[in-house]
Every structure is written in C-alpha cells, then in structure tokens.
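Given as structure tokens, the chain that follows is alone and in the form predicted on its own.
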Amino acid sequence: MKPASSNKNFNFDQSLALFSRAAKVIPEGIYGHQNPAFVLPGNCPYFADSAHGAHFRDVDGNDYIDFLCGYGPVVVGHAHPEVEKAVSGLLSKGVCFNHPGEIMVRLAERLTGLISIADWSIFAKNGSDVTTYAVRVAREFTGRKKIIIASGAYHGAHAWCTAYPGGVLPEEAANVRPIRWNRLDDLEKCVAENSGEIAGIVLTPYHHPTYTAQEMPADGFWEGVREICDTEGIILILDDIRAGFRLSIHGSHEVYGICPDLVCYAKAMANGHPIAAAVGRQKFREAAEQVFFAGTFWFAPAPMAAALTTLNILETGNAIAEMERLGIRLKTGLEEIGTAQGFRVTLSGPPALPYMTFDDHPDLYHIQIFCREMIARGVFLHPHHNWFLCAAHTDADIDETLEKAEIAFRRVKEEVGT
C-alpha cells in the first residue's frame, strides 16, 4: 500500500531527520501502531511537538486539526486545564510510592457507581493489560482454556491476541477461536465444536477492524451472545477500550444493550494519562483475586486524578452529546461532498469514532490519497484506522475540514479518477 507522491503544502524535514536518528538506536525507529508505515510514509509527520484543545503541532511546526486524538485517549481536549491542574496537584506530592493512595479507592468507587455491572475494579496502564487480565479471570472462574474472539478485532499486543507472529509461540494462541462478527451461527458452531471448553468470549461493542468499514451490531446479536453464554457457562468479556466513555459515561454496553460479565476500559478514561481498568460482577470477585496482577507503576496517583477529573467533565457537561453532534456534521458533510465529486463514500461507526471508506475502492488507494491531501492542508485524518472526535472540536473545525475536503476529493479524482 504505497501512497502516491504529493506536492505537499507542509514539509516534514525535521520528522524525517529525527526518524533517521531514531532508526539507529530504536528498533524500527518508531514501533507499534505509531510506526509511520501504518499511516503515510513520507507524507505525514513522524514526531509531534505539542498539542492544545483539538489541535497539535509536529516537530516541523506544522499545525493540524487532530482527528486521531492520540489514537483515542484525548477525549476532552489536549492539555485540558482542569485535568492538568488535578494531575499537577498530585505530582507535587510525589510520583511513585510503596503503596497506593486514597485516590485509588475513590476511583474504584467512582467506576462501580457509574457502571451498572461493576461491583469491583482493578487498574493497570494499557488496554492489553486488562484484556489479558480479564481472559485469565475467565479461565480461573471456569477452569477452561479456550477464548472466542471476532476475526479482525484488536484486543492488544499480548501473545494470546496479537495478529503479528514475531516471537509468538503457536501454543500461546492455540486456545483462541475466531468467529465472524455479527454471525450468531458462527458463534453457535464454534461453541458446539468446543463444547465445555470455552472460558470466555471477548468482543468489542461494535466491530472496528483496521483498514475497512466499521460494523454495528445487528438486531438481536448481543441478546444471542448473552443467551449462548448463559446456556454454556461462558464469561462474556466486553473490550470497551476504544469507545468506552466516548459514547456514554456509563459505558458502551448501555448504548447497545449489552449485558457483559467483565468490561475493560482505557483510552478515553483519563484524557491521555496512562491508566486502564477492568470491572466485573460480584460473582467473579473470588476468581479475580486468584489472578496475580501487578505492575510497579500501576498505582501512580496522578493518572487516577486525571481519570476522576475526566469522568467528572464527561458526566456533568455536554461533551458526549457534542462529540456526537459534530461527528454527525462531519459524516454528513463528507458523504455529501464525496457524492458531489462522483464518489460513493461512507463514514461508518458511531459519529464520535468514524472511519471513511471509498465504497467502490477497497484497495485503500483512494483513502490514502484523500488523507494525504488533508494532512498536507492541516487536517490529520488516518487512512487505515478509525478517527476520533473530542470535546474540544468546534463547528469551525468541522467547517474547515469540510472546506479542505472538497479540495482533497478533487485531488483524488485528478489522480486516480472516480
């Protein structure tokens, strides 16, 4: 998927120079999902310098409207003053202690008060930490080994769930069974073929695979999943890492009518500060206590302060409703402009977490050119990953994005046609 060249309005000289230095001392230079190869090599910034509100600046001094928001964690805006004040207040007392602080108890109380199925909560730093923990709790509770996931879903970088084979032993993923999203017949068949062996089902509230359109749950899907779990004694684990608290302060399961046993959160929980959580029903507390789970930095109080403040902002203000409203404006505007330019484009997924596809061109070349041209005009849109709105986006940001999208669609048409 090599994107076509472009006469960029921006240059990335400092990014490229810094990447050259990084490649000498860091494997891949930049690794994981922030590797430039995942975006548009040579046509996007590689390194960021600063951010505020819904905008960020790269190391070359180029400014962007940010529709990636750190791959989702920034939900109330970069450098939000209320969040940063809470963080700095605790940092002034220290960073890492021998013991947790009182704030950990307050945050657990807050989550169990907000989330209907939560009778307890534990904390870590990354989504991978808590999805892996939830799988272990399911195995401890059931005494079974196998886990069902949806094909194309991302649940973290740990060996049981990663799609990348490097360093992974075949037996580490041997007990994972993939099914097609939204296909209850697939699930029923998989459970029947592995009767009495399935410990848990790990699913996201809706399907958000990389490189392709997002898929919402079909009518009856979640009810069917719950019924199968109840019948077969399987633990239903909801991976709400990506969407959690962006769609509802009470968790995405409330939006889609899901009745999970365990739920995992991270990303938007603390507006970019490193923290993740898993919550669960009382029924699974004993199993949770049997799973050893620890990290030197997991009890750091400052990210917990960020989480408490972020959750308060989301609950008491209109941020969630505004992200949805602006997301609908973005979706409607881009689809209309695309149609006017002769393209069939769709923005799939929830309005606050959209992803655009050129419906007649699944090879990704059209979306790569479109995003390249938007980045070159100061609007950061990812060609392969879903986008994110935050509470700091404004109508003016949407207006500017749509204005520049008209130019970008024309450039796509000039370069590769409709």
Given for the second form:
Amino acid sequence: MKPASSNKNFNFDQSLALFSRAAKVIPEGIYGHQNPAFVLPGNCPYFADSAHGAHFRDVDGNDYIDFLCGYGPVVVGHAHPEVEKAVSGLLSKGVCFNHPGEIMVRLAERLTGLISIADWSIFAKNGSDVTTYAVRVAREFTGRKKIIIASGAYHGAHAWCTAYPGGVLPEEAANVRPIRWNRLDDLEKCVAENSGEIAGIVLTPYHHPTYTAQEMPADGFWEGVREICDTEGIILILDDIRAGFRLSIHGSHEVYGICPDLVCYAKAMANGHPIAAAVGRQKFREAAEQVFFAGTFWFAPAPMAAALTTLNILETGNAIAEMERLGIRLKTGLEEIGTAQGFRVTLSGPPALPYMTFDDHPDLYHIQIFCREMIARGVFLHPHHNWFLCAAHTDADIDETLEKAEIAFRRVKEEVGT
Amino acid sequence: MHPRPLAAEKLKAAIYLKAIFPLMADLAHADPHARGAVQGKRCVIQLEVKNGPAAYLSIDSDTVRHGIGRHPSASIRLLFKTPELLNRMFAGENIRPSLRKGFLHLPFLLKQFPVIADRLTYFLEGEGRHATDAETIKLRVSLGLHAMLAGMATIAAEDPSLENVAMATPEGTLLINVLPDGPFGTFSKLVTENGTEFSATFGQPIQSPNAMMEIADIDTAKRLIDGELNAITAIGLGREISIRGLLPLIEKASLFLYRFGKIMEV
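Any chance you could show the form predicted together with its partner chain after that form predicted on its own?
What follows is the entire complex, opening with the chain shown before.
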C-alpha cells in the first residue's frame, strides 16, 4: 500500500520499532484483533500511549480523534474523571481479595433492575467468557449439544465460536451450525435438520460482521426467532457485547423488540475497565448454578465500581442520545461528501456504531485508502471493523472529521478512481 | 512411527500430484538440465493412485504441460496401489509402482525422467538451496511460489479439517506478486451453479485481483519460501510483505498455506 499523503508528517517509527521488538518475544507481535495486519500495516499506529475523552495519542506522539474507542468499551470517554475516581477509590483499598466485595451484589442488583429479562447476573472479564458460559447454561438446561449462530458473527475467541481452526477439535466446530443472518428460512431448515439437538441460538441484536456492511433485523425476524425457540425448546442467547448500553441503558433487546432468555454484556459496561456479565431469566437459574464458572480476577471490585458509575452516567445524562445525534451527523456528512466526490458510500448499522462501505467496491481497496488518509490526518477510522462513537465526542470532532474526509475522498479518487 | 490415517495420506498425495508434480513442467522450461532430458521426446506420463487422485505431464519436445486428472491417451501410466506409496516415492524412497502402460517408453522413464526429478530435489531440498546466483534464486522462488499457490488451492478444495474455513472464504482472486518483476500467481475461489472451485494459476497476468499480497523483492521471497522469514511479522511491519484489498480472502488463504506447510513437513 502506498504511503498516505498528509501535511502533518505522521510517522509510526516508534510503533514499528516496538512491533519489531514485540515480534521477537510475543507470538504475532501483537495478537488477535489488535494485530496490525487487521488494520493497515505500516500505515497506522500499533501501540498507544495515552487517551483522554474522545482522543488518543500513539507512542510516536501522533494525536487522533478516536472512532474505535478501544473496540467499543470506551462509551463515556477515555479516562472519564467520575469513572476513574470510583475505580481509584476502591483500588486504594486493595485489588484482589479472597472474597467478593459488597459491590458485586450492588452491581448484580443494578443489572437486574435495569434489564427487563434479568432475574440474575454473573460476572467475568471478557465477552468470550460470558458467551461461552451462556452456551453451557443452554446445554445444561436442554441436555442438547448444538448451537446455531449467524455466519460471520463474532462471539469470541473460545473454541466453540472462533472462526480460526488452530487448536480447535473437529467435534467442537461440528456442534455449531451457521445460518445466514435475517433468514428465518435458514433457521427453520437448520432446526428441522437438527431436530431435538439444538440447545441454543446465539445472535447479536443486529448483524455486525467485519469487512462488510452491517445488517439491521428485518421486520418479523426476531418474532420469528422467538417463536421457533418456543416451539422447539431452544434457548435464545442474545450476544449484546458490542452494542449493549450504547443504544439503550436497558440493553439493545429493548430497541429491537427482542425477547431473549440469556443476554451477554461486556464492552461498554464499565467504560474500558475489564468486566463482562451474563444475565438470565429465573427459569435458567438452576442450570446456571450447575455450570462451574470461575476466574481468579473475576471478583475484582474496581471494575465493578467502574461499571456502576458508567451505568449511572449513561442513565442520568443524555450520553446515549448524544452518541446517536453525533453518529447521525457523521453518517449524513460522510455519505454526502462521498456522493459529492462521485462515490456511493453507506454508513450502515446504528449511528453510534457505524461501518462505512464504498458500495461499488466490496474489495475494500477504497475503504483502506480512505482510512489510511484519515489516520494520517489524525482521525482514527478502522477500515474493516465498525466504528464507535462515545459521549465525549463533540460537534467539533465531527466537523474536523468531515473536513478531513473531503481530502481523504479526493485521495481515494486520485489513487483508484470512483 | 505411527501409520498416518488414509485420509491424510490421500490429501498429501493430492498435494504432491497437484502442487509438486507441476514443478517438473516448470523445470523442463526453465532449467537447462531438465530441458535437455525432455528435448525431442513426445509422451504423456500419468501418475495415479488407485481410487484416488491423478495427474499427468504431457511432453511434446520442449513443451511440457501439467494436467490434473486422467489423460485420455497417456503413453505411460504408473498406478500406485495406495496414496502412501505415491507419497513415499515423492519423498525420495525407491518405490516401484505398477507400470500399466508404456513399456516402449521404459528407457525414458528410467533415464530421462529421473533427471527432472533429481533437478527438482536439487532445487527444493538439495544443493540448490544454498546457491547464491540470481538465476537459481529466481528459479527456486518461482518453484516455491507455484507450489504454495497450488498447495493452497488443493488444501482449500480437499482438506476436510478446513471445510468450514473453505466455506467461509469469500469468492475472489488473490494475486501474490514478487516485486519488482519477479514471479507471480493467483489463488482463487469461484462459486458457480455447479459448486465451489478453488484454483491456482502461475505466471498468468490478471487484470483486477480482489486482493493483493506483494513481496518486496526476490530475496525476501526466498527467505519466506525457505522458512527464514516470519510472514506474520513481515506483514505486520508492512515493509517486506504488503497486503491490501479483500483481507478475509488473504486471511483464509494464509490458513491454507500454513496447513500446506505442516503437511509437507511431515
């Protein structure tokens, strides 16, 4: 890929030097979703230094408006003073104990109060922890093995759900059946073909795969899913890890009219502090108690304080509405500027979590050049993953982004045409 | 040593026939020794595994072509009772398959054909690995890249353990290109009414690849093929290997390539 043109003279020398060091002692240098190959190798920062509000600085000293927000967790802004105060207040009393703190009970009470279907709540650290837990609860409850997911959906890095075959036993993959998102006919067929064997259906509230446009639920889709689950005795697990609490303080199922049995949360729950939660209806509690679930750090009180504070900020302020308003400005602005430059551009998904596609160019060359040019001008946009707005973004951030987008679109046109 | 399961042997035989055997055709064009061995000869050598994969080399004087499947009029037909026997022959063991056809070509089979096989061994595993002249290095890179691409396509099409990955691979063509003017080839997935097809081409120009992997120069390509360059690090740094375009195609292709390497090292 050509280097970006920018008058800011961004360079990534320190990032590249650190990556060279990392590659000697860490498999892949940087592993998983933060591997630079997933972004724009050679044309993006690899290591971060600090972040405040809606901005971050990389190890080369380059500053960016952050539209990835740590891949979603940062919802009220990096290093939010209220959240950090709550965390540091608890940290000063100790980090990891032999017993949970009182705060765990408060957080569980808070979640069961906020989320309509939640009669109980359980905590871990990452999304994978709780999606895997929910799958086990569904298997325990039904006595069945198989799980249905949507093709291209991400539910974590554990063996049952990873798209990568390394270290995965064939039987683990064999018990997971993919269907196409929004296709009730696919779901009906899959359930019929595996009659009496499906324990659970794991779906996200809307489809947010990588590399392609996001897809909103069609009319009747969720009602149809619920009906099939009820008829067949299948547990409906909602993976609300990516969108949870960014669209509604009561969970995304309230936005889309979904009636799940179990719901998984993580990312935006504690503004970047490590905590995940699974919640469920009373009827699954006995099965939940049969699934041994433990992790040394899962009871740490500080992230629970972060969660309580973040939820309070989201509930009492207008953060969620603001993210949507600014997301609409971003969507409208980018689509209009793109059109003016001769491109068909779409920002799909909810405004607070958009993903941009050049509709005539599914090969991704255009979006890669566009994001490269934006990054080189101090706006961090991911070419292959949905973006995230947070409550710290401002109209000025959107203005600056749109201003720079004009140049970036022009550069795309010069390099690969419309 | 534990015997390898039949399915694994069959897959390896398919790789030998579809990804390594064609290199003999490459050599017959590019290497003077191999070229000398086929000059003036006209025959079709068929290698096949009983109830398994088959491929052939069609030699017409100095033009040698590789083909997959059974040739309708092979002049020499070597039948291997099991895939394991074919694999052991490719691995250098002295295996004698059944000669089902081609007794008249025995002298060629016993004298000239082994010259090409020996030259292939020389470049892939022998002294040729240590050659420092530009021509040999370029030829080795060519052979290595061709084997990689054909191996990836074979794995994608035939490895049951990567069936889900193959299904999830997006349709399209990945161009792998050694800069500035080195060898190049493609790995493709095509979905038609008749089903899904994985294929590889080598040295055939392509207009609009859906994804591109560019290797900075021939030396980098040599280090990559010889296992001296960590591809993940090189891609991560974005200097020695650059990628762009339909990334999920590259991502899946890299899984097939990894598997190809693991199978060939056993």
